[in-house]
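Shown next as structure tokens: one chain only, the form predicted alone.
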Amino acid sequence: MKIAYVVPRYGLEVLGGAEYGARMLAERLVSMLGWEVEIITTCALDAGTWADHYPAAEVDINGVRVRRFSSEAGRHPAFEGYSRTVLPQPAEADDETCRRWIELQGPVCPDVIDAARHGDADLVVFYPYLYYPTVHGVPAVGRRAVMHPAAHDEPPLRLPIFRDVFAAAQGLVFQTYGERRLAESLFAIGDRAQIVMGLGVEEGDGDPAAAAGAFGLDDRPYLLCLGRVDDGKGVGMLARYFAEYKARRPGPLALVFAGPVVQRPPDHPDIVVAGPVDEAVKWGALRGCTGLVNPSYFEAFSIVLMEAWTAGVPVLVNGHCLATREHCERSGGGLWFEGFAEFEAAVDRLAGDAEVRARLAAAGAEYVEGNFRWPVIIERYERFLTACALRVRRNAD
């Protein structure tokens, strides 16, 4: 079996998100399974900018065939002040403006395009749903199309240009339930193959003594919120949130927040703003935690929630987000708040009841390892991928 991979950029430097799961899934169907993977990709690296970073040419990363391509153009300036004016009422935009809107977006990069088309992948795969790469190429591919949307609740899905992107795929891989329910309830996707599968985890090392020190704690509780630190994943709320909490509640309780910085949040004695950090770091850090905190709204899976409870503590999750509250209500293995009262109380609990932080991990834990161990999803992967493209075959007959 031969698979194409096209995302917006791929790179073992990109961490996180749709193309670090895009990554994650390739690198094990060539390792566990033996099938044959490329990666068709621009050379962006920065996802703000889609400005060339790699050579545009081919390379081997961990086994899986990498071809970049140059990108005509990346993100263009206009295109933030366009979005005001298109996505307040996204589904009465036409075709035309739905195509600016992609093209300004970026990354706009048509030899992507022509090499999915022209490949001979038994299935091309694409990885997320938002960018030119998806929009243009899913319809050029046709049925050999399989599309991860990585979607979430947000005014760009409403955009008319993807219905036809959602319709021209013949299968469909959701994170979620939730994902599958939101895409259900606004494409007409009912006779498309799907599955709900999410991403597989796998335990690191990591001392949580060495990651205290690193972050200056010693042996002051803490909380934990790891990735991209941005006002756009919930930071900004959550670090207002915390310094409300340490002004009603005085005490050692710290906040970190591990991360690329894109936006740091107010400077807070509380608050320990520890930028990047390995893996050895990230997995102490994720063992000593009083528990993790993912404030974003917008997940589509959110890999360091089973990350967490593999490392063995519970999570505490915005409860407007439908990721990461569904996997909370599914597995018993943490809280959500949808404001400033419910986070209060649910930092009192975990903050305060040891007891509760076990049985809330030891769920988290069994959730994790019925449903998202690479085994497990690689297998459930394999005989949906292999279903999709015997009916590519019996369809060329």
Second form
Amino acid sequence: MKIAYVVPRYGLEVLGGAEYGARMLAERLVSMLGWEVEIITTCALDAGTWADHYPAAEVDINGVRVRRFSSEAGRHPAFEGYSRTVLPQPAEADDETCRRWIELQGPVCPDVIDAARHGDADLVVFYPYLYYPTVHGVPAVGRRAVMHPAAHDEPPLRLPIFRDVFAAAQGLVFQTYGERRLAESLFAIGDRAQIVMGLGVEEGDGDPAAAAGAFGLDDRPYLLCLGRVDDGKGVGMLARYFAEYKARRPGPLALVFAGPVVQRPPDHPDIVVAGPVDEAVKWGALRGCTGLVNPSYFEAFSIVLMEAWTAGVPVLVNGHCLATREHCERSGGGLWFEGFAEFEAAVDRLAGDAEVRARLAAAGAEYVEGNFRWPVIIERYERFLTACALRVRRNAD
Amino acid sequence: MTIDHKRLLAEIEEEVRRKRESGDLPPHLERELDIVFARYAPVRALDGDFDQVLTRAEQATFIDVLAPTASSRPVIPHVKRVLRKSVVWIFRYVAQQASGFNEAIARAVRLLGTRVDALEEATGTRSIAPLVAGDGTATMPDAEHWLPVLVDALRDVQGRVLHVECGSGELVRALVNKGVDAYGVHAEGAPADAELDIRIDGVMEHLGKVPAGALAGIVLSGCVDRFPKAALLRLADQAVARLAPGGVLAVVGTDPVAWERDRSPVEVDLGAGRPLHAATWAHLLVERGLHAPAVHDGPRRRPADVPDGLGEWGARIDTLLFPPASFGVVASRPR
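Which structure goes with the form predicted in complex with the partner chain, now that we have seen the form predicted alone?
Below is the entire complex, every chain and molecule, led by the chain shown above.
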């Protein structure tokens, strides 16, 4: 079986997000199933500009053949302004407006589309739904197209252009049931082959004491927020809530933000903004924290929840986020909040009751074990892709 | 080590309620902080939950006239505070009127919601809903008899085949084993088979997500024994519309006589729906443009304690007393 992935960027330096998910899957299809996998992508690294960073060439990354093509255009300076006129009422946008929005967003790379169209892969897998390569690539490869939309409830998803994109894919891979419900509520895709799969997680090494030392916290208990420190991820709201919590509940509890800093939350004596951390500090922090908090509303899967449960800690999430709340409801391994009152009561429980903490973490760990270990994921993915390829062959006969 | 998650959530909810009642969390502070939360969770996230959307709308009726003055630059906060102080009386005047209007609208919608609730109770719509959605048990009568019949009818179709209320997926599996690209939907609670494409979804909800003319075959069972008449007519409309030219539609239902015989008088009298006769399904499908269907009788279910061996007359009496308990209607859409 030969699979081609089409993603807007790809590389060891791309951590988190849909492209990271694509790499995890591609590498495992090679190492666990022995399939031939190639990546068709641009030369971009920075998703904010899509500027060419890598050379336009063919390289091997962990057994996966990667073909990079130079883009005609990256993120246009007019994109943000154009978005402000289009996205308030996305469903009203006509085809020309949608196409312009996609091109301004970038990366505009027709060579990627040509390579996908003329390649000999049994299936072409697109990941995620939002960008030029998927919008133009899915219709171009016809029934060979399988899409991982990685969609969450955001205005662009309602642009009419995505109706045709979703409808053109033969198979759809969702990360959560919530994502599938959302997609099915917007597009007539009920008859398409589908699977709800998510990603696998592997436990890493890391010492809790070393992580606490790196944060300057020593023996203090702390909540951990892992990922991009960005207001759009709910970080500002969490910082505000935590500051209010500490004003009402003085004590040793701290909050650590670990991840690339886009918007720094206001300074507070009990809040540590650690910036990006390596894998050892990340796993040490996960093992040593009182609980992981993910305040983001915009999450398509949230692998950090799986990592927290793997490390043996409970989680606290935004109750309005489809993906993270679904994980908590299905696993019983976490709590959620829909306002300050719930946040305060949940943190009280997490910080003050070791038994509840342990029981939540155990439920989460069981959920990860049953659903999000690589052998489980790859076995289901193999079955799904094989059925999709069979459909293509039947159609060709 | 297990956890009673529902109980823990209920305890947290109770703690929140107690905090609000005791005044431990002042309403103005909670409202201010909830607005901060709302900025990061658009109201459309709550779609489908009327009460929550309305509660959010009620919270949003409050307009905060005190704009934030924080800034990373040294003098700006002071300038912002001066500006805010000088114009706040205008904003307050406008905000009071806007808030009053918004509150009135939110209140009116709340009252309307209460009246719709009352209407649903009075007409029984709400109590019917779970029956319409499916109870996750009834799937196909005489399944052993019908499986080979359906596989035979669908084995040569080109395209996807949907089994509505597929239970644990026996028919889907049998079709897949014959090389048919089949999937199924079933109401919540059905056992999931990881090897098959089986979705947990309502019948009407799922058909609503399928494009017109997209399916090569559809098998309707389970829900056809349970839906009210109006829902069955809509089901027939929806299913025929989703069938591709040349596609096959099969209905496997319980014979109405057998259905009544096997149920208590209370269930027969008060049940929301009941099955149609095979002839009625044939009529409905022809009326919607399908070719004249083939109507198949199911097996006769002669009770074990009824003595056999009464000869030809006994067999005739059996035919009258124990008619087939199920039927199959198979029709195709003209190409």
